[in-house]
Structure formats: C-alpha cells, structure tokens
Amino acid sequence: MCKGSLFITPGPLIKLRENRTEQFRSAKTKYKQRLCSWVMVTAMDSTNTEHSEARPQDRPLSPCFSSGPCKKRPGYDLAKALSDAPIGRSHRSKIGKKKLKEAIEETKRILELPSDYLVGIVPASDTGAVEMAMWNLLGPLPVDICHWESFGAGWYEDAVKHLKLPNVREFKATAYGELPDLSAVNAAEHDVVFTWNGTTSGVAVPDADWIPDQRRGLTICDATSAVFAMSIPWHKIDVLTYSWQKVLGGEAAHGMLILSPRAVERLEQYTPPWPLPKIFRLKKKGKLDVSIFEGNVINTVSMLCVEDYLDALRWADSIGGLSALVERSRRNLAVLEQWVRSRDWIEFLALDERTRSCTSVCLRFTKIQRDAVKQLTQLLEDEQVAYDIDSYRDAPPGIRIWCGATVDATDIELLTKWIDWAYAQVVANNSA
C-alpha cells in the first residue's frame, strides 16, 4: 500500500474477531444462566401463575407473629391500656385484690367455665402452673403422659426424673407433625398429662373423645396456646393451665390454674411424699387454700401485667367473647391453608387437617434447607415484615406463624405475599 495509508495485517483481524466471538458467547452464557434462574424461581410453583419476584408494596400493620410472647390486641395503646393500673400499690391492698378478683371472674365468664370450677393466678407462667399441678396431684395412680412436641416432652421428663413416679407410661409422636395413638391411653383408670396444642409442632388434639366422662383418674391439660382460641370440653378436663402471653397477647411470668371439683377432691385427700416449694403450695391445714382462687396470690404479682390482662379480657368481651376469639383464629388459619394449597414448596407440619393448630401454625419448606430458611426469615425481619417466625430448634426447617385471635387476617394475607417474595430471593441467591 502507499506510504501513509493504514495497513492492518490479517492476524490481528482474526484475533479481534475471536475475542469478540468469545465475549458474545460469554454474555450469551450469562444471559442463559440468568434466564434459567428466573425460570426456576417463577416456576417454583407450577400451579401458581401469579407467583413472581415483585416486591410487595404493603406490609402487615404489625410484624409481630411470634408464638410467645404474642401480638397485642388490635388497636392496643400502652398508655390507655395501663392508665388504670394501681402502680405503687400493694397487690394485697383493697384495689389490688379487686383487680385480681376481676381478672379471675372475667376469665371464668369469658371462658364459659362451669360454675363449680375454680381459677387461680399462680407464679411462673404456664410452666409454673403445670408443675404446680403435677407436684400436688400426681402419685396415687399410674400416669399416662402424652406429648408431640418439646414442652410436653418436658412434662414426661419431670415426672420420671424429678418426681420419680414409678408407674408412668409415655405416649409420644413418632415425628413432628403427628399425634400418638390416643386411643391406647387409659384415661379411665390413670391420671393423664397432655398438651392440647403443641406450640412447637403446630399439632392439636382434634377432640377429647378419648377421655371418658366417667373416670377414676385426673386429666391435667397444658392448654396455653389453645385456650381462648379452641373449644375446650370442660367436663373432660380436671386441671387446665395457661399463661397470659398467648392467645390474648398479655404479658409473661403469670400462670393460670383452673381446677375441677374432682381436682380439688384429690388435693384435699392426697398429700404427696415429696416436699413442696412455697410457690407450689395450694393447701392450708390439709384443705384447699380457697383464697388463691378469690384474688389472693402466693407471691407478688405485677399489677401492670394484671391491668394488661384485664385490658385483653375487655377487648375479648367487646368483640363477642369466646366464639369470636375462636372464629378469628380459625379465619387466620384458613388464609394460610388457602395459600399453602397453591404452592408446592411449602406444607403444613401437621398434614392431617383435623390435628392442625389454628394458633401456632408450623410450616416446613420442601425444597430448601435450614440455612436458606434462616436467610428467608432474616430477610423478612430486615424488611420489618415478620419477627420471630423461625421454627423451633428441634423441629424440621420451616417457619412458625402465630395465628391467635389478636392477629388480623389481613396481616396474614400480606405476610404470605412477602414470604413468596423472600422465597424467590433466597432461591435465586442460592442458585447463582
């Protein structure tokens, strides 16, 4: 070529074309990878065509879905709820006793208890109430202990290792999400200890038909995450315990003990061979200390917590009482049931609908492992959408959503959209 003209040899041209071809191939490969990730995420549920990675616009009004302590009632205002609390006054004062008695009487009324059942406020939350019943009442008969989650297993361990009862039979579920064979329980001749609703497994007894009306033994029921949200057949129950922090969204540390006439009879006719700590003592001079069930307490209570419980009871009464509370919990469960049905990557821990809890609803993921689940729950917490919904540490990897009466169904609906979004994010991040 002429001097001064641009001359490029064929070698660099070929090299340049090869580089461009390689860049195109690399970009095409990355595009395919992103496309595959997108397809995998959007097709995680082949039956749900609306599932997408779109970030939801609306958050639940309350992100509190913890299974204990649980969400406060709708419209709760701290200053207003506690404005009448007798702060600085003794629980033994006239006003203190009046508040405590009101809490007992309103509990009996709203729970629609038989007139001859007693209600007492006792120390140490539901745990203290269960232990108080076991230490006072167990011993004269063989005991059948039924459990299908962590806390119920603790009652069995206490009976065997601490009370050292000689005749204890264990009825336990073979896996989380199941019930043992309750028909094998000898509720006619033995004392029975059981949990109505397994807070850590999301499994509840469907009924009490396995407990005969005529029985020699006592039934001791831990119903802390069931009472006020599930129908309790009181004629089947001799002792029932719960705490304020569950279905009504009250505060922790105070327990409730409900006794039938048969339980009172056992208390007065039987004295256990072991010493009873002061906070477990229910008798005076061999008879039931009736004052505990009239507004006196064994140890000092928080009058702030008492006032908070009274506020929760007033709210329950204002919306229609027990039937309205039960309906709200069932409606919340129904929202989750409809959502789960249209997704193949999540399912109820309790596969049997009859045993499915309507309060502590436990779900497990079928296509991601525990680390990915932790990422999902952390993402929801970071977004201030849902707090404290990790499954219990002993349970399969999943989430536990509180659906008790203080939770609004609209918040559950909004939460499901965010779980869809968070699941898509986690799957995409872990497949990249």
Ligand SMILES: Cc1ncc(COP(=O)(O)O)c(C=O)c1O
Contents of the next structure:
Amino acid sequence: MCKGSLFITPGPLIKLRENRTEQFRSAKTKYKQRLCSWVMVTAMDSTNTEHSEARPQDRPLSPCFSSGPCKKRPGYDLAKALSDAPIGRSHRSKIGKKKLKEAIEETKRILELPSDYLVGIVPASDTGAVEMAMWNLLGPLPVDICHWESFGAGWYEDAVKHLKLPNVREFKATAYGELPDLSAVNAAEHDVVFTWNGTTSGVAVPDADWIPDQRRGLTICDATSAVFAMSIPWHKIDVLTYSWQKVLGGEAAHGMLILSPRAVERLEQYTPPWPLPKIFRLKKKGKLDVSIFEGNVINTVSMLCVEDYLDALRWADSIGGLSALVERSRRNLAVLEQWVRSRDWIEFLALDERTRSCTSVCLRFTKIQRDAVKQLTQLLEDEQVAYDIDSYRDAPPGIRIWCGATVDATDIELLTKWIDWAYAQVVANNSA
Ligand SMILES: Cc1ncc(COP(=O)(O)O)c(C=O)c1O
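Output the form predicted in complex with this ligand next; the form predicted on its own has already been displayed.
Below, the chain from earlier opens the complete complex, with every other chain and molecule after it.
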C-alpha cells in the first residue's frame, strides 16, 4: 500500500536519498516504515478515530487469551488455591470422595441444573465424555450430526467411521463462520449430536429452539467452550459434556458428563452391539452405575485438578454464579464488537451476529495474509501482551481471542490497543 508512488516523499527524505551508506539505508527504511504506518493509520482514521500507531503504555494484566487451557480466574494464587488439596491421599478415601462429591454438587448448583439431572466426572477430558456418550447411547435411532468446525467434524467421523452407524445424516456448515441449516434437523425423531460453541470458528448456536421439547431422540451436546458462559436451556439437552480448562480456567484431564432422565432411561434400556472399554462403562448389571454420579470415579483422578476446579467454582459463586459468569463473557465480547466495528481491516468470522461466540471470539483480517498475521501474533507474544491467539490452522487467517468468564474486560480493551499497534507495525514492515 505504501510502496512507490503512494509514498509521499517529504523533504528530509529527499536529502537522505543521496546518501548511499548502510547506515543511511537503515535510517531511511525506519523512516519509511514509520511514515508508511502513519499514512495507513491516517487513511484508516477517517473511520477509525481511536486507531493509533503509538505503542500502548499498558499491557493487559494477563497475556493469557488461549482458547484452552484458558486463563485462570482473576486473583488466582496457585499455592492458596491448592492448599486444601488432599495430595497423596486416595481418591477413594473419605476425604477424596468428599471432594469429588462437592465438585459434583457445586457444579449442579452453579449451573442451575434441573434436580433430576446427573453429573459425573469421567476420564479423558471433554473428548472422553463426548465419546463415552456416543459409544453408550447411539445406535437405536437414526442420528443427525451437526458440525461447523473441527471438533464437531470429529464427532461425525466417530459416528460414521468408527461406530459405523448406518443411519447418520450430516449437517455441515458450508464455510467457517456459518451454521448449517438447523431447521432441517429432525430432532423430534432422531438422536442429535452437536457442539454448542464451535471453538475454532467462533460460531455458537444462538438458541436451541430447533430442538422440540417433546422428542423421541436424545440430544448430545458438546458444550465445552459454552457452558458457564452461555445460557443452556436444559430441557432441550439430554447429554452435555465439558472439561474444566475452558470457561472456569481449570486444569485439563477430566471430563464432565451431564445426563437427563431420558438419557439414563436410554442407557438402561439399550445395550450397544460393540464392546465398551472399561473407561466408557456407565452400567453395572444392566443398570446405571449411580455411584459414578456421586463421586465414585471410574479410574484415578488428580486431586490437585479437583481442588483447582473447586477453587474455580468457589470463585464463580463469589462473583454471583452463572449469570455473573455469562455477563462477564458477554461484556468481553461487547468490547471486541465495539472495536471491530470501527476498524475496516478486521471482522468477525461468524457471519450472523446472533451466532457470535462470547468465548472463543474468532476474527479475520481482511487486508493482510496468513504470514503477516503470524508476524502480528508473534509480535504480541514477544511483547508479552497476548499468548496463543493464532486462529486454528484450517480457519481463515486471523486471531482467536478467548473471552470466557475468567478474562477481564479491561484486559480485552488493552489488548485491542496493542493489536492496533501490532497491525500498523506489520503493515509497515510488509510495505517497506
Ligand atoms: C468444541 C470442543 N470439543 C472438544 C474439544 C476437546 O476437548 P478436550 O481436549 O477437553 O478433550 C475441544 C477443545 O478445545 C473443543 O473446543
């Protein structure tokens, strides 16, 4: 943009042009870069009043904007948070079981779950919980699988290639940033598998109105980057899964499996024809193993991770519970929305405003390519301003900023100023 004739050469630069030394060349390049970004920024400033190339003074308090594992809660202190962990004790000891039960009960309370829903802590993180549900429950009915990014695509592949289910319909978004046509899903008669929030595309379902209250099938929802940040209409959901390292900023390892009474009924009435590995088994003598949902985990858990999750739940409770968590996440999104609105070089990947994620916010650059985006994210990392914000490798060149409840809106605000600055640097460098 600032090459050749577009570049207005001012007086001092003409003088400099006669000088042929190396030193001069580097001074000239620097000057040109500065002028270039000034020209760019000024051009943009006709619409972008806050956009400045000046290096911001203040960094975000935390540079952790990764979409998983996500930032710890505000004020997190490792030693304090874990000081009550029963380390070196069995997870089946009285104290171990008490902690696990507390994690389950507090989850139910903070998530405002219906009293007849069950919560279990299961192996292998969110993936373990989703696959456990699929392997235990799918088979008796046709299945509609809806996906709009990589993780949902994985559940489709599980159903077709690994479970080899005969009656699977695929509802796939045509491009990153879109949702498939959910109105065509037969949630009344079929089982449905979907991801509430597509972490790698920043697209979330705006509601579950496409799922009838009265239905034959089960809805299995991977909500790992949605739960605790988005309102879940529980009466539409039969199975919901997540892991601790997302919205609550917990530690990775364990999965959470939430079951409705209808899911329990299916479990008890249906036995899949394929073998189930021990870590997937939810039944004993043909009945649901209720003890799993009281803290009697299938295999060994980390009591450190459990304590850390309890700390996160206590924090959630202390700030006002679910509504406060949702509100924090929405406020973070709102900061980005306002900033994006006044920039013509960045936009949301989610095409429909109603489907914008308030956790994994995916943005794409309209005027620079992947290499330049990489330079920008590297610059922000080098400056210790933002870590791990590169968009997913298959997604269009852009950035993904985690806006979950543990992130402070003031940090998002500061981050936007640094992105303005880094963008101007990258544009200048690439035009020089
Ligand atoms: C939507 C979604 N599903 C599944 C996963 C996998 O989760 P885990 O690593 O906890 O198994 C992720 C991870 O980011 C995700 O975003």
